[in-house]
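Form predicted on its own, single chain, as structure tokens, below.
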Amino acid sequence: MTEIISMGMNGKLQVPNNPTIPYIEGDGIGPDIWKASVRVFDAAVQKAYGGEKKIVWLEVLAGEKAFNNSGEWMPEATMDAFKKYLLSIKGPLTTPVGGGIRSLNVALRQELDLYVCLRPIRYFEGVPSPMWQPEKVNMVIFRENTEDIYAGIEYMTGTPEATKLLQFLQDELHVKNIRFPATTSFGIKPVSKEGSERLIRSAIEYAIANKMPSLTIVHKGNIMKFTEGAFKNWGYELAVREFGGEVYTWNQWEATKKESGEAVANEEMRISNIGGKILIKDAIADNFLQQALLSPQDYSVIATLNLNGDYISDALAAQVGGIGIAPGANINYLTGHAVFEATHGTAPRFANTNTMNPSSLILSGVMMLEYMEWKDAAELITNALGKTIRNKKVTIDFYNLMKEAILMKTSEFADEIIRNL
């Protein structure tokens, strides 16, 4: 019988003991990556568990092994199985070049309405970094999913598209900046209210749960003032006006100290939890990747816009050993949907060669483990990855920035996490 997670009316997931879930192996790597990870999730719940819960997992097909196998990158019977089962986890895909869809990734994105990026950020001791102390990297990032750029408008120059956009921005609109209008191709930049407090709503949501001491709402509102600027804006009403009795913005900090005669603290780690309560701060897009190389201990629940998102998840996970080692979701916290997947691309130079790097993917595993509540196997597998790179025992990528380190193959990394689980 068919076990399926469900959405309960609490608004909590209902799992199963055998939950069902779908797998995408991906592309490239993929296969590699894949066959590596599902060993180490199913060993953890074992050893967790005691055999009173278990995955029963269900492939399904996407990027180039379904378009040998049926003309299509993204079959229908794919996307109904993510809808279906709720939670599904993927390896990296490629981007079809051409025609068609844009990406599937995007794709699956959009269909679902999965509007929060996830991603999580930690050091692991023994990661070779570019950083001098990369352990006080710990951030979580919330990335507006679904808006943004990527909602996809924009029209090429010289299309007819263009044209009527260009005449309706000059002669409707009056707008006299346009430097270059015969050349000029068009981006819109949609953000809404909803998109914004949706996705703003569930980083708070998610910074209390997990008793972190602020969230910060990064943004470009000195620039675009109706787009950035209302993102962070409406991210500070919805605070105040839902969470009121739950956090403390920058703002109210800076009055009860000058009230009480003591200077602001600019130190995250020494404002934090004031009274129990949740500090809500917002910083520039470009100033915050100045202050995460020197400051990175002042943050940890991050709020931002797609672009900006994009430019710091990717940004952060190099402080920490590079995307190799990052893992990501994607979450619609009302309807339950969650598909969680590698963080990096196929590299299919190195596909079927056994021996790239399956963290990025085991971490997103446990991250799914954490979504469904089963906490426990999720803690071994972390603890496990972190023993196996103290000791040393590592893929090409780190054996070749560590001192006497062992050359191990994607498959002897895996065996090697599951001993010490």
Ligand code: NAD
Given for the second form:
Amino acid sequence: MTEIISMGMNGKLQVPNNPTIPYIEGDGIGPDIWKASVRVFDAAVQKAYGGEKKIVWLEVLAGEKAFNNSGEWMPEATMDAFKKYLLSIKGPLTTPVGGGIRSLNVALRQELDLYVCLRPIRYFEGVPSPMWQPEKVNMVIFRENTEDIYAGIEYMTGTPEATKLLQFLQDELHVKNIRFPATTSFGIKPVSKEGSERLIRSAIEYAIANKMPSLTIVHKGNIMKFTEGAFKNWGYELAVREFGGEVYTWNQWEATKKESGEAVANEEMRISNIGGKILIKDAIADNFLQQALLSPQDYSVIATLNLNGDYISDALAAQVGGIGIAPGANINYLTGHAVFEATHGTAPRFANTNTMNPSSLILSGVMMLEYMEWKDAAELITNALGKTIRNKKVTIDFYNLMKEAILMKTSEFADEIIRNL
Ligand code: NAD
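We have the form predicted on its own; now please give the form predicted together with nicotinamide-adenine-dinucleotide.
Let us now look at the entire complex, which starts with that chain.
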């Protein structure tokens, strides 16, 4: 009988011992990195639970493989499987050029209302990094995934819609400061209280569950007061209302810190302290990007809107080795739906070369195992991957940047991780 992961009445995932989990191997380098990754997942689960637990993998099609098979980029059956089985994992997909679906990933996020884009940023010793102390970087980004300027409400100048919107703004709302009205395109930035709250609530719950020291709301509220600024304010209010946080002004906070003899970071921010354990603070996005380089140790969980999150995710990932190793997930914590994925693209030039780094997909599998609360298996993989890199047995991307490294094919790198489990 097929065993299915479900969402319990208590809001917690119910994970059977032999859950069916759909996977999309992906296009380009996808098949190479998937084949390597799945062997690592199976070996780790076997080692952690001695046969008591095992994932039943179900292949579903999307992208080029689906298109060649059925003429559809995202077949209905695939979407149905993603809905039914709650969790899924995928390699990178080609974005179809011209017409049809804008992006398969966007389609998935919208259809399943995956409102959190989760990107953990952690350093593995030995990974080539542009930072001089990359080991100080340990952050988890909660990027809002359904709103903001990314909602796709955009009008090209000269279209009837843009003209109509311009008229409305000028005549009804008396907007006077559109600099070049005749040639202006428009983009609209919807940010809701509900959307902001569910994102920040999930981030706080994650911080509590994982004993993270702080949560920083990153925003541009100094400029965009009713969208970015409201996001920040709704976040603080939620922390107080639902988690019993206490709000301090900056001066009050400094005074309490002085009393206890602790150091205060040199930033202007409002702070609420949840149960005396988690510090909630905020930072303006441009300053945050600076501080994340200068004092990354001061940041732990990050909650931010869609556009900021996009930039921040890649900027922080670069600090710890970038594209080949950064994992990601898109999650709806309320329904339980979650898609775990490699964050890089299909690198089509390297398809079927068995040379690319599977770490991004492997670590997204680790995130999936953690989400399932199969933490022993997750930890085994994280440690084995760390050991493999410390031993300088790496794929070409790291090999080119490391001294005295040993070059591994994708499959050999997976063999080495399995040996190190
Ligand atoms: P890309 O990530 O595929 O490649 C950029 C470069 O990064 C590559 O040339 C390669 O040198 C390097 N790289 C990528 N993955 C690597 C890995 N695992 N190991 C080592 N090096 C790696 O980005 P692109 O060239 O802009 O996009 C190619 C295609 O992928 C496009 O169709 C794009 O739409 C799609 N894409 C998909 C996703 C996704 O499915 N999540 C994400 C980004 C891009």
